[in-house]
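One chain follows as structure tokens, the form predicted alone.
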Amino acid sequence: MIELISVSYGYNDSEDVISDISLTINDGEFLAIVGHNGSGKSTVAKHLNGLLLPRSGQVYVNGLLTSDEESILTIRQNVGMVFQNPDNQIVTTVVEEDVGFGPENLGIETPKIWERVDEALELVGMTEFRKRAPHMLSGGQKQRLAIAGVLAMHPSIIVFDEATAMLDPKGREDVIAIMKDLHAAGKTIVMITQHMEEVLLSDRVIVMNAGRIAMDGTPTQIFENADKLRSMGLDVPLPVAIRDKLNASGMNIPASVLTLDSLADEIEKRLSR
């Protein structure tokens, strides 16, 4: 659905903060983009809609090319964007009116842009705040808003944009579970995040390090490099950090073994042995 071939872009006359970027993003996806503060992951995320334009290289989305100026409008209907900060994206002072305005920008008759503010409401859980003022509503809340105005907008691809980041851990429960929600519907999700933890709900990662890809696979696959992501200056989520301890010291638990749950039911088996 989307295609990055051999980009790179530096902010104004500065140096290239990503280089050399291909990448491809299929249909269906649940990808996680995961590097330290300053690594360019989320330059890479702005570029997946023509928020930002290469300096050089090429950008598809289904085919269309970003920097054409006739295309940027199906683009941005087509891939949704949700920010760090939901204050930046919230723009009325009642929840279905900011729910609305991106479909009424793109010019939806008013009955299916309520419709639309309706369905939007229900998939993100805030229906009973339909007539609360946003700057009413917890972090998490607000979150929750911001991806039902990008939701109204019907978009098929949608990048969270380290959504998580402010929130408290109920608000990134909600969140995380809606983005669980919306892949399992056939959304294709692309999440932004220093949640190390919240890569293991993908089916791909990509490791960015300055500016290049240094790492693209399954969670397992970029998890038996825990050194390597150490490295870079990423942790590991907790369960994998015990699991190489406990192989470490010889109790051999496969890579595969990612969560709590699972690494409690390897030590049971061992122990019950």
Contents of the next structure:
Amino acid sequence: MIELISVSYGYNDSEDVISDISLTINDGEFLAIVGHNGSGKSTVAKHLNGLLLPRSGQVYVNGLLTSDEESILTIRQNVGMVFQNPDNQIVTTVVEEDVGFGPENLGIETPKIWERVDEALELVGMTEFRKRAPHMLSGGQKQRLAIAGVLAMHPSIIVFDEATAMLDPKGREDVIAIMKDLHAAGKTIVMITQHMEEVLLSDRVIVMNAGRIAMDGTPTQIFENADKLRSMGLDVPLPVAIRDKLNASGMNIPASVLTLDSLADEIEKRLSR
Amino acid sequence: MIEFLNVTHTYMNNSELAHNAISDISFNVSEGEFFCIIGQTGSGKSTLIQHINGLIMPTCGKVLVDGFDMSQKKQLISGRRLVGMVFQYPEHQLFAETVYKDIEFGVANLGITGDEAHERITSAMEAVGLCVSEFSEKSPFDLSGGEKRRVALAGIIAMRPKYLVLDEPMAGLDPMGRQSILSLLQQLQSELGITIIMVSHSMDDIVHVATRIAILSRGKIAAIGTPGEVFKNCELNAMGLKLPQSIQLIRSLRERGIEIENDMLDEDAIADELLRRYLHA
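Now that we've seen the form predicted alone, could you pull up the form predicted in complex with its partner chain?
In what comes next, the whole complex appears, and the chain from above leads the way.
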């Protein structure tokens, strides 16, 4: 569990980038954090494993305080981070060594490291690439490698900070499939994203605006408020936009309809009366 | 007009590692078009657009820009002046102390100074929606991601290219930022008559703006035409691409026995059509 208690942060002496953020992320949750560029969502993400420390307030990860130097290694092992640019997250010249880099730094004995490497590569579907050079991989493959490196640390919580933003549709789909698998396997997932379709994967959404939490709810609840989202520089997925338009003329499609398939089902029911 | 005549580009030619990034590509882009190029990573999109201003040369074939052969040194210089290139994440290339000086750089390189330079810089800022008095003296590094990208675009627009070539200009922006860059490009096309050639992954973004789309797959053009034509006939999934969501909905409705015109790409038009049927059912 991660708890943020009245967290504020600003770079140097400048104004707060995030102000008075209180948020509890429960074990096993799939949380999406959205917001326009500059809303503070990445700043929140960087507090989750102590990459940034609050100017005021506290962050606890499984009961450990991130500002406590003694705890920081345990916290970082527990909370893995995957960033936007896969090229910045690769350190070695062979795929399998890159995955083993983290556990090696934890001081784990060699046979156990290889076990972890095998397992992590398998989880992201990269076993066949284990002897390759990372720079010869595609963007999506590099990002899967970065995820494997995080998984080899055996974290309980994984934060994806716009991890699909630089990928093509296929690469994005692969990374999303991995997020789903990890969540199903019991990991806590925190996903920072600009893509409203990806929000539908989550069971809870935080909307950030001007450094504060503006909305907190299920995707259904959040997308009931298209106008409010648009006023904050965001949008709704296309099925929701069409649903709202149809409902404005009395088609009465339930708010739980968020996907193309469920929308098509509801339209079918209403047109074939 | 931009013409690709049987263009092949081979990387590491004459070696064992030689491979064709694009092979035997022919197409034209006419003046005033909003031409979009889509394709998976590795399909050859970036290789293709780098030919348009002669950053790389065809291994075989020819690229002509308003008739200038971009493989001929003297013609290349004339052709290049017509083409503005905006690479991915162009804001990474900002360098000057102020927004004004950053935009001035390209103009000065054309040998333009004084009043004309000033006029070009301020009108480029206005074109991208950056208030001249507010932004001129700001450091580009103090701006938000969307604003930085506008500065980078203004730097190219101030050079008054006839053809503007952009590689994923909306990548990494929030929905509003994406929308505003897209409207800006549409405005440049319709009001200033600049021909736009844009590479994008996002079908949903380009479906509304493109006059024509070319789909690139393994270095070849797999389909070319208006969005309606291309999405009707092309098996995009097999190429690692996704149909625009509006088309996915139309197909999904068709499976349920509800037929809607396939060239209805706009979500509002689809909603209106569905409502019309609902109210008359």
